[in-house]
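Only one chain comes next, encoded as structure tokens, the form predicted on its own.
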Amino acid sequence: MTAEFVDLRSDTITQPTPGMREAMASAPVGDDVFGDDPTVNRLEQSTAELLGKEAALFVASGTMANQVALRCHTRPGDEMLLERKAHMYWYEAGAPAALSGVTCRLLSSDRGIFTPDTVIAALRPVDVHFPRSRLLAVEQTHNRGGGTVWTLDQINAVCEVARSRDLLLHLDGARLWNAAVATGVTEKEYAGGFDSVSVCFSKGLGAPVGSALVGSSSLIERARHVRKQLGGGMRQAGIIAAGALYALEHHRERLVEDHANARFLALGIADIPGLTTNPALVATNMVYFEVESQPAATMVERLRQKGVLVLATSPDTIRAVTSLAVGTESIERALELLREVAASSPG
């Protein structure tokens, strides 16, 4: 994508930094199937370490962390609970039934956050009929829901229910840094209800390639096989941990700025005429806008031939995400654009 674009597509369109590429450049590798890829290792030490888990994974995406925790946790015909719009759902490629058998039930919400009497009424009884319900799934961040986070005692109250009812917990943390930044609780704080959590690497923070999943030794364990009948077990993949590990340690606390610009961003939409969005519900990076005068696909590609580049996530509905690629320049010239494209009719 050439500079003069304002890339608010994603947080996933990030550049390696100078600093991020001479740690890949210099990176000792091994042969990270037969475990002895020394940065690999210390990646992988690390990220279970800041979650307060026993062991971790690398992958190479959220979605593979996700899926392959799905699979350790389940078997064919079980039944997993989550949130309607959640990623696993919505942005998995269907991938719960083709790879592990797995319906899904979906819960409704408020903006991404159900409650334990949602998870409650959702529990199928014991019966030959019903399906298992065997898994809970709490997206952290909610993508869909606006970048919300989840606070520790709404998470807390959905773990307590769910162990109550025997169901096993999995976090889909693919933004948990950008909650932790966001409310000061940290992620081992988050992640201690669970039984697996995934996080990544290249989104908020900024890594080319990769996600890891967490969890107990003995899960690890399982799920490094399951990586492998993927197809995801890699050899020198030292070079791209070494950018999640850089990631990690550089770029975590300066997740406080993409919060601050999408703020900034709300605020300058909601003074727009035409476009309707609440600066209020801005948590993380993230901003939805609805659009009034003209169909949200109509303006995304009127917004690309001026420069901004977004994506409409409905009919009316446009979605910006801040990130290490934009800063507070590039939100003024995106809300200039903003205004011109509302302001003009399309055609």
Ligand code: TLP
Second form
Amino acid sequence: MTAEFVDLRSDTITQPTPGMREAMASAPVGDDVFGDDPTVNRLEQSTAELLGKEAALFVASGTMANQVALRCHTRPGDEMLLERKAHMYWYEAGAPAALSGVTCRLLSSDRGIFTPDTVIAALRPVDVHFPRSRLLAVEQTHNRGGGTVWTLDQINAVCEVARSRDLLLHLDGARLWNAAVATGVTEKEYAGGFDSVSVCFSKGLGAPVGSALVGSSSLIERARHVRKQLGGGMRQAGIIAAGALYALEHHRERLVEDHANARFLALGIADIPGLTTNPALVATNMVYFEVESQPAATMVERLRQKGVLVLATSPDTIRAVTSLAVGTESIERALELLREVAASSPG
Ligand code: TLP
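What I would like now is the form predicted together with this ligand, since the data block earlier showed the form predicted on its own; can you produce it?
So here's everything in the complex, that chain up top.
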């Protein structure tokens, strides 16, 4: 995408910074399938430490991290409990069924955040007729919930009830970094109650590729095998792991800028006639808003023609995501163009 576009489609669109490219170019590498890549090893160790777990596995994407975890935790016919609009259910191409033979039990929530009672109500008794309730998955921040943040108390409460009913626990922490920066609760504290956590380096942190799955040494050993089965064993992967390491070391704290830009964007949108959003609900780097005057897809196309890229997430909803690719001036420009497009009819 050319530089004139204000690209708010996702925080996945960022380009590696010059410092990151330099780190990637000079990274020592080796064959990671043999465990020989020092940069991958360093990334896995740092990530495990940061999350307070024994081990980590570098994988190609957040989807791969989540699905490898699911495969490790379940057997075919098992059931996973997760929120109705969770990424693992909504955006992972049917992988729980296709790759693990797992069915999904969908939980209702308030913008992605559900309660211990909801978990209890969804649990199946042990009975020959039923799938085995095996895993509870939580998403932090919750993407389709609006980039919402679970408090530590909310997370611990669902972990406790799940644990007491013998469920395993997975955290889809693609944007756990954003939650940590937004609340001051560390990634490690959030990860404490979970058997496995996935984190992404290629969202707000700005690395070009890569995610990690973290957990106990035995889980990660098994995950390494599953990753190989899926064709995800990479060779001189240190080239991309170096970008992830750089992101981890240099781009976490700056996420506050993305959050401030998202709030600024939401406040601007709330003032535009025909568009609706609640800035008070913008907790991280995502702004969801409703469009009254035209279908969301029409507005997305008209904005594209003017130089603003956003995504329609339902017939009347648009998502805009801030990242290191968009500074405050770009947000001001996006707001101007949003005003123009909302004020004129599609014609
Ligand atoms: N989300 C992407 C799209 O897939 C929707 C985005 O633009 O937000 N967990 C969560 C919570 C995610 O939001 C995403 C990506 C993933 C997992 C998957 O990561 P990737 O894209 O690396 O497979």
